[in-house]
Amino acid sequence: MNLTRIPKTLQPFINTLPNVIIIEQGKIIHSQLSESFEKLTFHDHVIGLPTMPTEELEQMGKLNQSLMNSTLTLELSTSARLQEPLYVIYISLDKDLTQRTTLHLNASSQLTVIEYLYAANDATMHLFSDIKLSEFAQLNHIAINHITSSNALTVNRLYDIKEGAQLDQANVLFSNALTHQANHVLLNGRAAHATSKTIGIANKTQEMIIKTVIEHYAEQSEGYIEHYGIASDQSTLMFEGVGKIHKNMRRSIAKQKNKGVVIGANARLDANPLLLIDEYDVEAGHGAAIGRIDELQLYYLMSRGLSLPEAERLIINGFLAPFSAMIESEPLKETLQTLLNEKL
């Protein structure tokens, strides 16, 4: 792999990805992918926009289409099932970015994709996904944003999801600069489940809103939302977390927890849980536990000789944990472990 036009920060684990594919500015620069990954097309071919739920998202995506200079496709015919992770990674570095990514898994179809996005450069990044998952499809979404400027960074994606189809998505946002995300979920089909998660970290004056939305279309789906936040200096962390069932979509379960530290006196976290539930027959709840560190977890590290910011820095990297989790490459776990501890 040519690796010149590579940051260094990314090489160490780069270098390491079993199936990788590589664009940067709008080009995909490198590709490797085992032979099973055969089953799956892509290409930096532009195609249209889906139908938007909301006038928002109808606007975010219409300047998107407007200005996008980098775009992917990806599609994985019916019932391919991917046992190994497809790694993406997007390389911004000079230019802004405007960026349009396209997947859809069809029938009983299985992926994991991880995506990467690492811009290092003082221009604004937009990127925007569509991804659909038609009948029994399964994926596994992890995103990860590793922003080392501080411009602004809008983040769209508008998941749709079908009869016993199911999502797992993650979102990791390392990202220094102006942040807002927004993930859409229609849940179109019975049964249909997802569940979105999602750590913000912010700092010095940084402001970070992160939405997820998740929209109940049918009967005996289930939406599950978390939200992981740490908030520091004298940033602003912002969530909103919507779980929106509509009328007889019966048996349907729409559940979301907000866990965020506060760090000094001058850090900002704040978490709006909403339930718009149109339908008596469903189960629904949420919980949000925002504050300090718990003191009873400090003593209790600190009673086995953890120094106090040893024990802050030990529970504050758990957060990350459930998002570890979900990641295979060691290489590409260590880099998230460094990426947080420089932030904080």
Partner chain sequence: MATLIIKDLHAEVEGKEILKGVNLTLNGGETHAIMGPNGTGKSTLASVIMGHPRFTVTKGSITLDGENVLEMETDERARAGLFLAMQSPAEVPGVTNSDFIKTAMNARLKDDEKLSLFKFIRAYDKAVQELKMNEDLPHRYLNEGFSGGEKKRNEILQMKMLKPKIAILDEIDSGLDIDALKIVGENVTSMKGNDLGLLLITHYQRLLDYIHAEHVHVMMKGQIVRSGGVELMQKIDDQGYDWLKEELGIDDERVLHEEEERIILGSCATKEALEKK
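Not measured: the values here are computed from a predicted model. Numbering follows the first chain given and starts at 1. Heads up, when I say rigid core I mean the largest set of C-alphas that superpose within 1.5 Å between the two forms. What changes on going to the form predicted on its own:
- If you fit the rigid core between the two forms, you'll see the Cα of residue 310 move by 2 angstroms or more.
Provide the structure of the form predicted on its own, given the form predicted in complex with the partner chain shown above.
What comes next is one chain alone, with no partners or other molecules.
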């Protein structure tokens, strides 16, 4: 692969990826896929734009459509079960990138997609994704945001999950930008299952708003929201989770977990879990644990010879461990660890 057009900070891991699509400034500059991906088709244009389920999302979708300068469509054939992960790298250097991506997994198919969003200089990045899982499809979707500029980053994803389909979704936010991310999951089939995990790391004077909504439109559907956050310096980090079970969606499960650490007297971290339940025969609950690093833990580690910053970093590294475990690429794991250390 010719890496001359790839930012140096990305080169250590990009060259090691076996299956990758790279989009720079709205154009696919590289695609490399193994023979096992022959049942995955992709195009540099969007095939159809769905109607959004709410007025807010509909307005966002229309705005994105009017401004978008980059598009990508991915579709996996029926019963195609790919064990190797697909990496999709979005790069924005000097120009703003407004990306519209559609992903469709046909019935009984399986795919792991790892997205890496990178923007530098004064570039802003806006990503709107429409993702559909047909009956009994399985998607592992991991998104890593690495935005070095302090400009805006907005991410909006809409998931349509059909009967028996399963979504495992994870977000790692290392962005320095003013960040707004919204994931909206629609469980539209019996026994549809979705788990959405997000770790947000805010520092300096950064503001980061993370919203996750899972709506149950079918019986026996399951939705799990997990938010993990670290706020330091004078930053503000806000989590909003909404689990909504509509009437007659019996034996559904909606659960939330929020965990956060505040470092410094002027940082702020808010968690706002919300459950909207219109049916009795369901299981629902939420919990939140927000506070400073335990003094006893710090004392123990420092008594073993670690400095205060080293002890804090070791404890906080535990937040990233579950996300790193989802990634096979060791160079990419090392990059994530470096980004975490830089943010702290």
